[in-house]
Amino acid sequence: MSRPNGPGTGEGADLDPSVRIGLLKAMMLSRTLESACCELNPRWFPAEGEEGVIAGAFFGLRDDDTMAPHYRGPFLAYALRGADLSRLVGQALGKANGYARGRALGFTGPAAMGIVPWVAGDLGTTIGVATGCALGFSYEGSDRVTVCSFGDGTTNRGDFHEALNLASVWKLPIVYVCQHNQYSISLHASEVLPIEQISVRASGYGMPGLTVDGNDVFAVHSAVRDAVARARSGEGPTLIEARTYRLGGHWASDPGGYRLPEVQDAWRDKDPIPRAVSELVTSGDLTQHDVDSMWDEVRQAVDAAVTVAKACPDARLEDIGANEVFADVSEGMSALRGERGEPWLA
């Protein structure tokens, strides 16, 4: 693991054996949930084998911190702070019981849970609003922080560069966390990153970056808590860069053909939900019967909330709440009709 110009111990082996338990069963969750969206809508966008990162930089922060999670795998980040499980299915189909009420960009979070809303339909609008989150706390004085993560290829955007910097200039209770699964769409970060490591951006703006083992939700976890220690105590923000892969494509229906399978094969083998559990067997802090227990309950769950969601009606026009955006123009129409002439042009 390297750690340029970055704080902190990193490994995990000082986490309270409760935490290591919290965060194998938050990634359980966070796959059986994002897999049973990619079946029930091939536009879903696939998580597995990055849920180490999602874990780990959103597990254990205070009720009223910010999170700003990546559009992909952010429903963990949603039930962490109370979501419904079945309106979060009702997302991915659109019904009427999600958060979104059946409008597009189904993994837009509830505000009033302190989830940063997506805000536009292209990728990294997020983290400046979750940075507009940060100064906001700045002037409240409080020591509240926001998390906000995003994938490698949202590095590239001007809004990184420009909200890093006045992060760094204003000293902001931020950490920002690159989910770095390897892939934009279909493009290998070697084609769209002239550097090996995005951490190392972090000292253009003055602030810690360090890279981390995205598949070792402990060694994330503890890189994103200190970090939130040092943005809450006044630091200011630190970049975290956890190394993962995409296992799936970059929606439920891409075969991924631009891919090399013995690389794929290779990241498979570190999957990070298989290495947690060995860990924490092999430390004695759980047993099989305990993990296949966590399983049989997180399944249970989800099955249960997806037949809710399913039961549940589509979203109608006024579901959608187009009278929210548009004024009802019926009766000024009617009348306006009837003192029209003959057209112009008959």
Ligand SMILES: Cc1ncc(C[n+]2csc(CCOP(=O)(O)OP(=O)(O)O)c2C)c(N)n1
Second form
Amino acid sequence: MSRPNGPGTGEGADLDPSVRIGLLKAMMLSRTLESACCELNPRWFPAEGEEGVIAGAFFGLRDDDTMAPHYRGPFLAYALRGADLSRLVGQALGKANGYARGRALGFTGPAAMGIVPWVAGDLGTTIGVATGCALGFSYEGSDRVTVCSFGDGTTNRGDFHEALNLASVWKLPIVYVCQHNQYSISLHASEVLPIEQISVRASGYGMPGLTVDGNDVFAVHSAVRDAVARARSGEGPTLIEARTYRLGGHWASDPGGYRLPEVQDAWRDKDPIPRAVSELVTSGDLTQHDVDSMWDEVRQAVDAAVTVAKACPDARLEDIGANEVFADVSEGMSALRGERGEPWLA
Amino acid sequence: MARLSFAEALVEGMRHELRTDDRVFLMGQDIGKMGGVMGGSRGLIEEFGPRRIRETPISESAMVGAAIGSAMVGKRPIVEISFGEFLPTCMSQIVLQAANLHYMTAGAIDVSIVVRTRIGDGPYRGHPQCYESWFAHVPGLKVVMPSTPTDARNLMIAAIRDPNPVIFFEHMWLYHGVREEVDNSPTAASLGKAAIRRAGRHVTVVSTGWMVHKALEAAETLAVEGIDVEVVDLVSLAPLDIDTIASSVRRTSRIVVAHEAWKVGGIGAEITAAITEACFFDLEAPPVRVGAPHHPLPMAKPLRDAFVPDVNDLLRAIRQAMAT
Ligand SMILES: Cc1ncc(C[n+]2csc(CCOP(=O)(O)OP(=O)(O)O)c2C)c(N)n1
Ligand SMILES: [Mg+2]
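Next, report the structure of the form predicted in complex with the named molecule; the form predicted on its own has already been given.
The complete assembly is shown below, putting the previous chain first.
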């Protein structure tokens, strides 16, 4: 499985055509939605070029599984769980219609969506929380799993090491996906990681580790699918390193002058979306016309969402919720608050 | 004399010590070719190179631990935690190691480190948590928060030279928002001294960081109404310069304490308690505190603007102190 960024690894060839088409559409949605947010909010984090990892990791999970997406490109997971796209865009803009009602600018939705949200900016701690979801599943003896993604830079946090060790000791049902885009803000991975492949870290925790071509969505997804099956059957966690490249800046308005333009151009040529398109057109699963109408559908959905979100008022002062810091004891505890909506790509 | 922004003055302070003392080095994320978060180390990599200006992995606990250890063997590291929001990730190292080592070894070890970090609501609008009072609570840590470029430079120099761990809070609104003429003689300020920024007869307003500037603005507004406000810039949260505050309060007999951190358990609580103990019979009115309301800091701009104490909150508090 260790063939990073070859031209079409052939992995995932056994995936059902409907899954392959779903993966493509998930990438299209992620690209369109996140780019729209970047255009509207210069502080949003571009995920362009990394959609192979994002879609490959979170597509096709069961309704009762948990997802813990990286902060770069988080919205696909929510869309897959039926989030209203206009509320996601509203969230990125701090509008009143956002799921967090302006409290967290990042990524939160109803608990019923089963997604570990970002409520603070400290990298790495969500890995522990995601591991805890897997602990809950193990504890209840169910076959539910958690998929958790994070950046390459975040694997240098102690929280990453502690969580992976714990998950392995307890054989927790979790798949760790490293969205390796080669950068932590301005620092190239080679400046802060003494190893070429992050997947080798897995052996230190006694779990399987593999490196896949992150720009080949089919390769990512088939690796995740196998690891999910392994987790479901009680065999414990897996670390998957999916190698990709951050085509945009760290944030949307970051000129990113610390990178080499020729390297950037080379990675542009490996864009995961055209790659998947050409595989699907070559295999005869899609015609170019099908592809165009998929783009049309996705763009229309996102355009409509942007229109609604832009027209929406800013977060309202009453939503500051000074009296909502604690849960109401009389209401008891609810693990599944809020509605879920019709999943995108259902 | 040079007209420097707060950020430039911070860099000047570090540059001065880097030039004169090879034991001094800086570590943190994005402090090299990017020039530091918000330009907080601009130009240093070009002058001092990667041995002195060290890019780190995202490993805050190891970074602070490594600073402490290198201080134990005689170095004078400055470790940069990009934003105050990440201080909790290295809390054990700061609170249990850095703070304790000197005392617990009966003085055998000095921990001469500076932990610098950015806090406060500002143009960046990211990670603005104000946790400074947590550190003032812990014996063995010095805690400073400059409000002017001159202080930024001279306190940085003092912090680097101090044989103790100094937690250095840099308010993000000040970074590029405040400029002043800074003299050509970098000197170490004395740590642990408050500064009177505006003399006044009727009420003492004690504040920190960006809030000092809001207090000065409120003072100008109230001067028109005949209320003469004395503005004390705390500068140092630990040690706390209660003497300067108390002597001001003995003259004015009223005190308002204002900061951007949560009011509950903030440094203002300590100051009002200490002043009440020291000046109970000098006070004409109960102390008034201004601080953030007791809920997490929301992110959307209108909510955040409502959360962060502003000049109006200060005006209200000062008028309240004047009403009795
Ligand atoms: C504990 C902590 N330290 C530092 C930061 C500042 N920071 C925000 S994003 C980032 C880079 C993260 O790199 P990586 O994990 O590779 O994710 P990417 O941004 O590349 O997607 C850094 C250092 C942070 N948010 N949290
Ligand atoms: Mg990265």
